[in-house]
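A single chain, nothing else alongside it, follows as structure tokens in the form predicted alone.
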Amino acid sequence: MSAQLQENISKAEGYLARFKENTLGHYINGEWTLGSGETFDNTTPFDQSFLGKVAAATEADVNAACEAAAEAAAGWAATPGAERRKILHRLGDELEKRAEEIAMVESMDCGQALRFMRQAAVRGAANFRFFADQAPEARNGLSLHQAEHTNFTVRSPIGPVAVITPWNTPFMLSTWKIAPALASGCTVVHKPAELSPLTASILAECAEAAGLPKGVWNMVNGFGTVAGKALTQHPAIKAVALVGDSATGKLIQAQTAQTLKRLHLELGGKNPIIVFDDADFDRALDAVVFMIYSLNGQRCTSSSRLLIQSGIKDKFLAALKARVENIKVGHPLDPETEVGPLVHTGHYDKVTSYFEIAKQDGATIAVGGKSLRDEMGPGNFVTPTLFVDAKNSMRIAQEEIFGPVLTAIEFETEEEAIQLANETVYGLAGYIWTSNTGRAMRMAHAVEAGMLWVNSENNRNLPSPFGGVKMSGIGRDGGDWSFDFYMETKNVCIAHDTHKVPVLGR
């Protein structure tokens, strides 16, 4: 073990103190408690070990969250948009303090690589800063003129909103969600993944520390069969922003109904990564690895099915085949970790079953393939996979894996690479390589997604519309799109007093 490696565990546990020894609870209305309910245990997937107790919370619990969120809604939503500003970016501040706690307790709880982590809370803090100097001007909107009428346009906050996030990357999804919801003047209810609960907790202490008023952030913990179900159906949440699995967002979607919320899901993808014979060899390359492999190949848009034409195809996969072969698997807090433990038991089981659905459905296994517990001990170690030889009517080529587990399919031409891009229920993000910008925007047209990026990885431009389509969701994030979401549109008309008005009856 280095001396670096032992530093990062002591740190760690340190942070992580605080949660072996009290049980979490929720955060309702400017207060801790512990609610009603039973606890449950988190555990780390490194070893498995015991990382504390959580508070599991009742439907009382989130009535009681909602009601709070429905008391503090006027206030927050009179608060000008230049006092939210300089809360929000208060808060970004508070989140760059404890930035290595963040990173760290992340790393443990969730099985992601400290290299990954370190930038969360930076990320995060971009986030709500990104929105907070927005804040001042969300609620304008268009001015529409006509000969004899004058259209203008204003939004206000829709009220309420519940902002469920998933264990993958916790910190960072739920300031990405959060942050527009309370610069446009909404209050929050955010239940996070029961998973992976910690730095919502350390969310909820920077929003208090920031000076957010009692009631405009409220955040349980428990399980979406109880708490998830009882925030979605409330009638005071107005609108639900979801990131998770398909399954659930159908779920929600049902749920929802009988009130008719507005809902924004950001669900699952079963990305292509298209790399064209004429593609920058060096750049699709690490680009490829990348998007499969790092943070463990657990995030929504991970390129997890490769698309590789065939004059390049034994040169590309020899390479590549030497690339995976080279990733180090190790505990999260080592900084030369490049893939660390999957989050829980239950998808480590997920994920290793695909290695035999491989086999069966007729590829390749050049890379990986199997469990590492017999040389990692108990933890949710997987190797990096590769599967060549791959059809894209195969289960691996077809359902969501959520792993380092990459699927390589062999295309000849522009057309066949299209049909095999769109051959999917998903459309979340596509990643096109190559160097004829013909081809390029023919394929941007082309490939159905709600995202695309052309001879690169995933960049996040925090302006730009965020989500996607067919079954990875409905409704878009990003500058102006999240406040579309998080705010209600009034269009007023008025008369110049020049018109003629239609006369019945006199």
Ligand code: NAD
Given for the second form:
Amino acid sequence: MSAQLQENISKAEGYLARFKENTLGHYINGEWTLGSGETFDNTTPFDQSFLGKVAAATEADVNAACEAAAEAAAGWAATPGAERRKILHRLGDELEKRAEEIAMVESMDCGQALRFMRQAAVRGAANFRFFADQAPEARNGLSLHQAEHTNFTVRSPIGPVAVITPWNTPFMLSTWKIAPALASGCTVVHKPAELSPLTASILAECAEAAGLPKGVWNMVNGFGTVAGKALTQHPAIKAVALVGDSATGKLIQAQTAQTLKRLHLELGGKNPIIVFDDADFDRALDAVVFMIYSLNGQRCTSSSRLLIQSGIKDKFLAALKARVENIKVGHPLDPETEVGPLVHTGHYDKVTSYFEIAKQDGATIAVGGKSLRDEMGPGNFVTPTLFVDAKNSMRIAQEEIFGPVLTAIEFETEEEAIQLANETVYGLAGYIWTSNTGRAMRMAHAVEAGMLWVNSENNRNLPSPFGGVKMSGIGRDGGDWSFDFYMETKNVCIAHDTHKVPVLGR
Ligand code: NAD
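Can you give me the structure for the form predicted in complex with the ligand, which would complement the form predicted alone we have just seen?
Now the complete complex, all chains and molecules, led by this one.
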């Protein structure tokens, strides 16, 4: 074990000690409470050891959080944008102060390699600052003229909102949602994923330290079927922002129907990375490897389907195979580790089941396809895996595996690439590698996805829209799209007193 890993482990133990010793509760109306429910054990995917007990919110706990958010809504909405901006900048400062702790706790809680988590707090802080800076102008609308009337629009916060987040990069994803909601003037009830609850509590502590008024930020731990469901059904909640599975998105659409809530659903994907013969070979290779094997492949925008043109297929797959074989699987806190353990045993079972499915479907396992439990102990370690000789109709090409597992499919022509790219129920992201600008433009129009990158890996630009089409979701995050979601637009129409008002019954 390297000295650096040894040091990281002992630092992480220090940060995790309080979670092991005290049950993690909910943050409701500015108070930490264990609520009225049972507790459940949280474990680390590194070796399944105990990370602490977590309170599972009951419907009554969720109701208390929603009522606190409702109570605080008018005050926070009326707080001047400049003041909200100041508080959210302070929150960004608090996150940065605790960057190392956030990174290490997140790594141990969800198995993501520290090399990718190091920037989590810094990026989280950047999210708060970006949206904070727009808070003072967020209410501004448009002025729309007619000959005898002038219309203007104003925006106001929609009210208390629910933010429901998954386990894959829980900290970052939570900040993407909560930052614009608070900047808009909405109060929030956040329910983090039950499989990775720890950093959400650090976020709430930072909010408290930044001086957010009581009730503006509430956080309830617990299960989707109880706490999540109650949250989506509460009448005080006006909008639900979910990042999660497509099946959960469907459930939430049904659960919110009776109270008619606004929904933003960021769901699953089976994103194609399309590499043409004329692509920059080395850069495309780097991007293909990075976009599926970083973050354990537990990333909604991961490029889990490689569509490779026949002219370079053999050379590209040979180079790819060598790279995948060389990926370092290890302790999430080891700075050398590129792939860590999968988040949970249930998810490990799902990912490893596809190794058999691939064989049954007739694909070839070119690299990996194995559990590493024999070599690496009880953690959820699997080999980075590459399936070749695959067809787009196979389950390994159609279903979201959400692990370090890539399916490579050959194509001949641009038309075929478009057809394969679009033959999926999903439509989150796509990646196109070609040196032909005209082709890049044609592909950009033809591939069905909310986001496309040309000659690039995933690059997040906060003012740009983020979200998917088809089963990958509804709605967009980012820039003013976020404010549009968390705010209501009102049109006010003022007559110039020159038009004839219709007369009845005079
Ligand atoms: P999940 O859908 O199982 O859980 C997400 C959250 O929803 C959790 O907090 C869970 O408790 C809650 N939930 C579950 N059932 C609920 C219900 N009936 N009512 C209310 N809340 C409920 O997802 P996951 O397994 O935690 O995360 C992985 C999924 O998230 C993948 O499909 C991945 O693609 C997707 N994801 C999408 C994006 C995106 O931006 N599109 C980003 C990250 C992850």
